[in-house]
Each structure stands twice: as structure tokens, then as C-alpha cells.
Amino acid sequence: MAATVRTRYAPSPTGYIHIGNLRSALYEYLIARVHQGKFVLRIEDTDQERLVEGAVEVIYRTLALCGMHHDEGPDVGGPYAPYVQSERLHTYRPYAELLVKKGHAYYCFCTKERLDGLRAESDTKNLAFQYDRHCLSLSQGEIDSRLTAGDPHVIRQKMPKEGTTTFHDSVYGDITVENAGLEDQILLKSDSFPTYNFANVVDDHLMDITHVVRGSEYLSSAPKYNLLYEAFGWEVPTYVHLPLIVKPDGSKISKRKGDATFEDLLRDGFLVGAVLNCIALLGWSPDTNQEIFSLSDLEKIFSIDRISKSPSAFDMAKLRWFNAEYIRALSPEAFHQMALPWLKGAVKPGLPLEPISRILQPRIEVLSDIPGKIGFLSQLEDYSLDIYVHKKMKTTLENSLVNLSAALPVLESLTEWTVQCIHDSLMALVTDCGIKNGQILWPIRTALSGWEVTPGGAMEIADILGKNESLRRIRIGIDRLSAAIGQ
């Protein structure tokens, strides 16, 4: 085995990568990283009938998005190239004739329909298919005439059907299966592509792979792993197999019931560092009560023993707690340049986008919550007069109808708009009318937005909207309390 440690993310370009696939990727680079070992990417294309046109770019567009960056790969090159098993169709026969002559597989030529009679049989008692072996009893002139001709065939592994199968995983300990319940798993199909179990092991030994990271429902295909490597006398790598991720009521991850996938949280708008911080969690825990990790601080303290072997719940309540802690830490700059495609698709023309960012940063959690936290500032709905109500700051329909008389032309006379201008003529206001802050400043901001709730004070919407939109919305919350009190 290679001195150096030498993990592959290997996925099947299908389309979209989900958590789950994402979770393998990023374990499989901190584990390379941790050991100043090789991260390499091989795409997996096997399976022609899944291929999705765009899927490869997909997956170079995930890993450069979080900086996962492979040091090996069909697209930046290696000493194991080439990195598509689809390019590498002329390295899997030789081998699986190997097998042949050494007694551990043999060539099948049994049809579709023969096949498909096998299993119906078997549904038909409630049985787990296994093939029959019908084929481990030709001669071997049939055989060879066969060949010859050209005839349609498999290679299957020829299975031990007594004794026992132990292998070992650095999360799951020692595990032994029984041998009979082994299928004679295809190898190579009939157009001479490799199937997935057999193309790995294959390619895994051959680029010196010293870890193979993969998700736990794979456990049970190890033992099949482990006799080929066996069969040809290979060392056997380092199995790491991941707990399941599920969701919080313990029901599986499926992008078919609509669980988003990477690229989907990303356009709902989440931090790619929030994911995979997230995600990092998912079946791995530090030593410490930290929660907050960057992939760098991560690719210093990751360790295969922190591993659990529990299911993890994949919470979108605990990702937009993460998102928000991500978008805490920007920068104002960094936050604006994020949030304005948003910005640009939810404010009319003419508003500033920087302060409008500056009262949202510390009050969303992603960033598709921005829409709707600032649908006021482009247009003041009509609204429940209710909301001018407010018990812990003391104010009601009467007195704010006083407070929003007496801000008027305060607000009126200021020849400079900005907040504090706002805040100074507000406050001396107050002062003068011997008044809580909150009877002021309720009023003014329940006037300004018609919402309960807003992103930001009455200062800062009042700045944002202007002085002539602001003064405008004051005296339409002054018509209509004027109107509903009788006055």
C-alpha cells in the first residue's frame, strides 16, 4: 500500500450531489488533508443508463465552490489518469479474466429471460434472488465454442458458500457475515463495462487508494469487496463507513420527496462554509463544545475515531442557525455584495441597497429571507390599526395619534435627512413631551412600514425611505388614527 494516504471522492455524475454525497467528499479531502496525503476525484460513469448531460460540471463547480480542491482528477491530470472509469473500459477485462483463470469467477451466458424467470421464482416464495449457477457447470469446450462465437456473456464472481466473511471498519469494528448468503455478483456485463462493485476495487488498488470513505448502507457489500481484494492478492484499504444522515423524524434523505439538494440550499440561499460546517457535523464531533469550524480548522483537527456510528439528523432549523452565525461574520462589504441579487429583486428603484443591507445583516438567517423582511419600503400596505398599540411601550391609538401630530413638523423643518439627524431631533422631542423613547418612536416606525415587525428601527427606515416618502407615510398614519379616534 502507498506510504501516503490517498483518498477518492468517486460519484456518479447523475445530476445533482446531495448531503450525503457531499458529507463523503468532505471527509474523504479532511482526510487527505490531515495527513498531508492526495484527494483525488475519479468520476464513476459505469452506469450509462444514469448518466445526466452537465453532471461532471457539477461536480467541479461543488468542489471549487467549497474549496475542496482535488489533487488529481480528470480535469487537472495525474500519474493515474485517466480518472474516468469510462476511458479506462480496456483495464477491467484483463482483470476479471484474471479471476476467471484462478477459479474466483466464471463466464455466464445466461439470457434476460432466463434471468428474469429466476427471479420471478423467487419473488413468487418470498425469496432474496441469488443466481443459480447455471453456468458454473459448463465445460469448458462449451465454454471456450461459445466465446468463440460470440455469444452474449457476464463474468460473475464465484462466491465461497461456506464459512464466513469477516472485514474490518474503522467506525462499525469487526464484521462478519455468513458466506452462503453471498450473491455471484456481476463483474463485467455484457457491453464489457465494469459493474460498480468490481470497477472500484479495481481502480481503488490500482491509483493506491489507502481510505475508501462511503455511507453505511454500503456495509453490506464490503464482504464482496473484500474477496476480490483477496482473490487477487491485493492489500485491502481502510474502510471509513459513514452513519446515515436523516432527517429529524429519523425518515431518510431522498431528493424524489424533495430534500434540497447542495445546489438547492445554495439558490434558497445558504453560505457554502454554513453547509459544510453543518454538515461536517453530521456524524463527526470535535473534542470541544466548538460548533463553528472553517474548512481550514478543520482540515487540522478532523480524526476517523470521532466518527459516530449513530444516524445523524439533518436539520434545516440547525443549517439556518449556522447560515446566520456565517452571515454575522461577513463583513458589511461582503454581506452587501451577497445580498444584492436579493436586494435588486424585491426594492423598487430608486432606494439605497447599502443601508438597507446594513438593517438586515444582523436580522436574517438566510438569504432568501430578505424579500420578504423589506416588502414595506416599496409599498405601504394598508395595515391594522392595532399594531399603534403597544403595551410595553405605553402606547395607544390616542397618544400615538399626539406623538405622530407632534413629529410632523419636527421632521418637517430638518434640512439634513440621515440618521442622526433623525435620531437628534426625535430624541430632543421626547425630552420636551416628558415621554418614553418607545411612544415616539412606535408610532413613527408602525407609520413608516404598516408591519409589526420590521428589520430595523424608525431612524433607519425613515433614512432609507427619504424625507419626502417618510413625511408622506406619517401623515397617512395621522389621517387614519385621526379618522378611526373621531377627531
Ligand code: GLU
Second form
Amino acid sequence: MAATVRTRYAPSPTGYIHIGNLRSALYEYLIARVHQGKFVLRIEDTDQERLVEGAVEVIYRTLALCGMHHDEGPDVGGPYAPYVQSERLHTYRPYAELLVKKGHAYYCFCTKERLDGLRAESDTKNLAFQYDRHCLSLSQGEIDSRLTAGDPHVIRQKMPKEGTTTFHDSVYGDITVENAGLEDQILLKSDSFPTYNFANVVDDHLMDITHVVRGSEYLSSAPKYNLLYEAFGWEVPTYVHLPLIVKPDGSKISKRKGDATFEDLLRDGFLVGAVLNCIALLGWSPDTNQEIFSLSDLEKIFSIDRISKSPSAFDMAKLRWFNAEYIRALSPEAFHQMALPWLKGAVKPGLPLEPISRILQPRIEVLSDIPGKIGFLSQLEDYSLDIYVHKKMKTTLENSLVNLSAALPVLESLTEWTVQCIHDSLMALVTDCGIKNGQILWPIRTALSGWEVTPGGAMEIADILGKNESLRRIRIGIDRLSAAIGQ
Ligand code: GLU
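Return the structure block for the form predicted in complex with the ligand; the form predicted on its own was the one displayed.
Full assembly next; the chain just shown is listed first.
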């Protein structure tokens, strides 16, 4: 085994990256960085039926966005190139044939019809399907003549049928399985493409991968991989299987059921750093209470021995919490740049965007919250007058009318319309009238927005709306209150 730690992210180009897959990439990246090792990107595209156009670009883009730069890979090259399995096809057959020679694999000429028949038979008996090893008993002569005739065939791994196989996983410990339960899996398909199960072992060996990090759904296949390493006489890499990621109710995450992929999350206004931070803690925990980690923090402290085996819940509420923390930590300028695309579609032309960003930054969790928070700025909708009545603010319909009517001329007389000037004039009014701040600010905010909850207070909203629109809305409030009280 190479002295340097070498990990690999080996995605199949499906066109999207789900949370579990991104976590594998992140842990692989971190294990490499923590050990000053190499992080390799290998594209596993041997399942040609599942190929999706542009899918490899999604992988490059995701790694780059996350700052998980790979040291070797199809786009950056490296000493173990090529890094795309479909470009390595010549590699696999000789290894499969070597196993046949060593007695650990065999040619199988069974037709699809025969296999379908066997499968149907197992189904009716309610048994799990296992290939019946029909071709294991073919004579050498028959095998040779069928190969010479070019008969379609696959190469299957020949599993020991007795005893047990044990392998060690860094997270799950020693795992032992009965060999009788292991199927003679296909290594090389009839089109000469390797199966994932074979290619990953061959490539991990040839690329000197020291740590194989992947989801625990691969645990049950690991004994078969182990037997392959043993059959070749190759050193087994360190296995790091990661706990299942589930939803808070324990159910499985699935794109088909509408659960978000990484790209979906970004599109919905989550920040890359927040998503990575949240994902880092799905199955790994630090030995402190710290929760906020940048990628470079993690590069220093990540450790395999703190990966847990129990399933981790991916909770959107928690992700929103992380995202809010990341939004608060941005500089106002950086937040404004991120908010801009969301503001542009949600705000009537003419309103100043920067002050809107300023009131939003402390009050949203996700960028996609933006449109829903500021609709009142573009349009004052009909609202219920009940909002004027607020026990804690000590406001009623009557004193709201009195105070709005007092504020109107004060605001009308302002020659400069800034938060500071609006503030100073209203505070002077509070003192003059001997009322509480809330008794003036609450009715003004209500008249300006028509909403019970808004980002920003009365003065910030007035500043954004501008003098004319603010006064217009306050007059509407006064008219409606007097009409209601007069009735
Ligand atoms: N190509 C496999 C996948 O995308 C890789 C699994 C592994 O890391 O070995 O799930």
C-alpha cells in the first residue's frame, strides 16, 4: 500500500448529487486533507444505461463550489489516468481472466431466458434469487469451444460456499458473513463492461487507494470485495462505511420522493458553507460543542474515529438554522450580492434595494424566504384593522388614530427623509405627547405595511418606501380607522 493516504470520490454520473453522496465526498476529502494525502476523483460510468448528459459537469461544479479541490481526476489529470471507468475498459477483462485462471471466477454462458426462469422459480418459492452455478460444471473443452465461437458470456466470481468471510470496517468493526449467502456475482458483463462491484476493486487497487469511504448501503457487498482482494493477493484498503442518512421520522431520503439534492438546496437559497457544515455533522461529531465549522476548520480536526454508526437524521429545520447563522455572519455587502437575484424579482422597480437587504439579513433563514417577507413593500394590500390593536404595545383603534393623525403633519414637514430624521421627529413627538414609543411606532408600521410581522421597523420601512408613498399609506390608515371608529 502506498505510504500516502489516498482517498477517492467515485460518483456515478447521475446528473445530481444527493446529500449522502456529498457527505461521502466531503469525508473522503477531509480524510485526505487531515493526513496530507491525495483526494482523487474517479467517474464510475460503467452503467451505460444510466448515463445522463452533463452529469460529469455537475460533479466538477459541485466539488469546485464546495472548495473540495481534487488532486487527481479526469479534468486535472494525474499519474493514475485515465480516471473515467469507461476509458479504462481494456483494464478489466485481463483481471477478470486472471481470476478465472486462479480458480476464483468462471465463464457463464447462461441466457437471459434461463436466468429469468430461475428468477421466476425463486419468486414462486419466495426465495432470494441466487445463480445456480450451472456454468461452473462446464468442461474446459466446452468453455473453450464456446469462447472460440464467440458465444455471449459473462464472468462470475466464484464464491466459497462454506465457512465465513470476515472483514474489518473502521466504523462498524469486524463484520463476518456466511459464505453460503454470497452470490456468484457478475464481474464482467457480456458487453465486456465491468460491473461496479468489480471495477471499484480493480481501480481502487490500481490507483493505490488507501481508504475506501462510502455509504453503509455498500456494507453487505464488502465481503465480496474482500474476497476479490484476497483472490488477487492484493492488500485490502481501510474501509470506512458511513451511517445511513434518514429523515427525522426515520424514513429514507430519496430524490424520487422529492427530497432535495445539493443543487436543489442551492437553488432554494441555501448557502454552500451552511449545507457543508450541516452535512459534515451527519455521522461525525467533534469532541467539543462547537457547531459552526468552515471547510478549513474541518480539514484540521476531522477524524475517522469520531464517525458514528447510528443513522443520522438530516433535518431541514436544522439546515435552516445553520443557514441563518451563515447569513448573519456575512458582511452586509456580501449578503446584498446574494440577495440581489431574489430581490429583483420580488420588488417593484424604483425601491432602493440595499436598505431592503439590510432589514432582511437578520430576519431570514434561507434566501428563498425573501419574496415572502417583502411583498408589502411593492403593494399595500387590504388589511384587517385588528392589527392596530396590540396589548403589549398598548395600542387601540382609538389611540392609533390619534397618534397616526399626530404623526402625519410631523412627517409631512420633514425636508430630509432618512431613518435618522424620521426617528428624531417621531421620538420628539413621543416626548411631546407623553406616550410610549410603541404607541406611535406600532400604528405607523401597521399603516405602512398592513402586515402584522415585517422585517424592519416603522422607520426603516418608511425610509424604503420613500416620503410620498409612506404618507399616502398613513393617510389610508387614518381614513380607514376614522371610518371604523365613526361607525
Ligand atoms: N459509484 C458508486 C456510487 O456512486 C461509488 C460507491 C463507492 O464509493 O464505492 O454510489
